[in-house]
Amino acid sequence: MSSSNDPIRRQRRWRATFWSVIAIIVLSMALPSLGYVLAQTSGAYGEQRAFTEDRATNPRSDMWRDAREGGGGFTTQTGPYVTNTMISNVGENWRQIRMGPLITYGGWLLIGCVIAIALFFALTGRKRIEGGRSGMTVVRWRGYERFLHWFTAISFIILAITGLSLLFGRHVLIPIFGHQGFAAYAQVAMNVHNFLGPAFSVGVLAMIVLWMKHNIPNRTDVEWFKQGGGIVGKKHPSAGKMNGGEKVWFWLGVFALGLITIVTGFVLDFPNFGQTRETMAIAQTVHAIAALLWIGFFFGHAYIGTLGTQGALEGMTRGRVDTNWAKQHHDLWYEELIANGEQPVSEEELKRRKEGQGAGTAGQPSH
């Protein structure tokens, strides 16, 4: 009795662990976006209003307002940044953008994505494998492809958490950690973000080179979208190795937003190529907007690949997918795979192979 229940118990443990990890990831990225709520009522906006009123009533404000216009003059300072400028207003302009529309609309964007996904799941539920699992599997992704995917995905999550916490931290984390605690965390988060960014960029570029051939749009994708991609309704439109939705994620998310984020990230990470303050401020703004859009897009990608579609995640965890899943979601790819000589393998055979490899390894003499 106990032996028959062991697989069920293991499955339940793995399922509980998996959803716990998913919940932690979603909450850790979504929670900072709640900062816009606190931002609307925080003292920062009161200070800004007081500053504006002071400009209107204090005669001395006129002098500083004129100085901050950034007009030319003469100073003894040399360098490419603020030569002959008494006061540079670039930082203040960036602060107002960051504390105003960037936090407000960025927060709304991420919260809206989470709410939309939750409503969609409540209305449509999980897309299950019709007819159940066949017990036969085929190779979906090779080991090096899965390594690249998870390295890039985990790096993306860490960068998203550190980036969002720095963006919204003034309103979300300071009330929790205090000013000193947040300052210590912010220094660590900034260093992690800056050092991990270049490694993540290599992963994104490798993904673009490796998977571009699978993501060339064709007429099949048009029909895929016309039929709701198999996500809306009960139709199962044909698809190759990558369907239309995955191609949109590749070109809009990984390629377009990815390259924008990488380029602006390098401008910010290596400010020793003659960048001016204006250039850095523009790069900050574009980097933050592209990252927020990419994170919101990622929520949808992660949902479809985990909770939204039964059996999809197995391709990136085990490297193999059930044949019924392949026929339902990527029939053209499955037919091509079989035509090229790929033979489905049963779960029992895979288990015997694994046990055989383990026994063979255990039987080898140690060195």
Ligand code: HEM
Given for the second form:
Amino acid sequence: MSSSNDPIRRQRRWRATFWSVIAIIVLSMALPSLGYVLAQTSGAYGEQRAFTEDRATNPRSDMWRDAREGGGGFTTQTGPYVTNTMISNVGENWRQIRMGPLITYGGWLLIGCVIAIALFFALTGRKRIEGGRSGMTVVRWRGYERFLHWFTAISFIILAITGLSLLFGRHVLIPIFGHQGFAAYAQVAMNVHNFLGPAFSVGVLAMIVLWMKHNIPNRTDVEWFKQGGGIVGKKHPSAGKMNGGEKVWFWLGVFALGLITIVTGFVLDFPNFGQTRETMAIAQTVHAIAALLWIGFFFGHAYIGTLGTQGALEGMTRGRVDTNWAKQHHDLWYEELIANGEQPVSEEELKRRKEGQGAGTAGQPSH
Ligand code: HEM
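Write the structure block of the form predicted in complex with this ligand for the protein whose form predicted alone appears above.
In what comes next, the whole complex appears, and the chain from above leads the way.
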């Protein structure tokens, strides 16, 4: 007999999830690489090299460097940033922030998050379902909610990989692809990033609207935090549908960092609404800082939802969770669910329903 307790089925599910994540990461790196292949096979490579060599010996380099750094002069053009300034300083300042503190602290932030999570896992291990699985399940997330979650999560991962490639490419990808290779890769990565951003924003906004009601802070959350979320040790602080930690992820991650990233992303993606260079420079810096913080936060969310907590991921993949998991992590929600008439369904029954559906039996519930 096979159920979700069946180690072979569980192993298969884990393997499928693992390879799906790897496939998303590899594809979102491989897709932009097409640009590299095209550049190698077209004449663009030689032309670019000739241009770079020509610049290296440009006798007017000093004059241009002076102009770029905002050296005094005279221009016939007047207006913000351009009167007597041949080349605006805004861009140079922005470049220095981007190439200096932004990528230095940003890089360390992400590495720090990965190390902290690895240490935490090494010290505390996986949070297991105490007393094992009951073999009875209840609905946790409906089909449309799971679709929304995974659409947004996959878009997020692709945006993170393409965005980080653009930010850190000079240091990480140029040594691998070379200058021309990276230029071609970055061109495609930027287009993927710019086109996917608005679709992802719709996903985030829908999450905020649909799940805000589960995330209203209350007294139970204060107690949950006082007990450290039950993350270390054997305590089980009470929680409703979402616990205090998930509410922090919702409000600080998805809501605050999400909205900042989305608004600044739109300013950058649609620059034809009268934005000045300064607006664009500020928007890019804020966008990158918010996105880096969000990615660091996301590492924690993805860890807790997979390796960190036994039985959590299946709520977001097949929609149902074991009743022992529900009682352990979200006892108040579980009690309310049962009080509202939800009937737990056994794994065997679910399997029978699935087989019945496969054989064309009508009238079975779809969870
Ligand atoms: C590989 C990536 C991800 C994994 C494995 C993952 C896993 C999960 C799991 C298992 C849950 C259900 C938790 C529960 O039932 O209590 C969940 C909920 C949630 N996830 Fe994710 N997730 C991922 C990425 C994302 C991303 C990128 C976002 C946002 C952009 C996101 C936003 C949410 C939200 C808002 C919830 C509901 C929690 C709440 O409302 O407080 N997830 N996730």
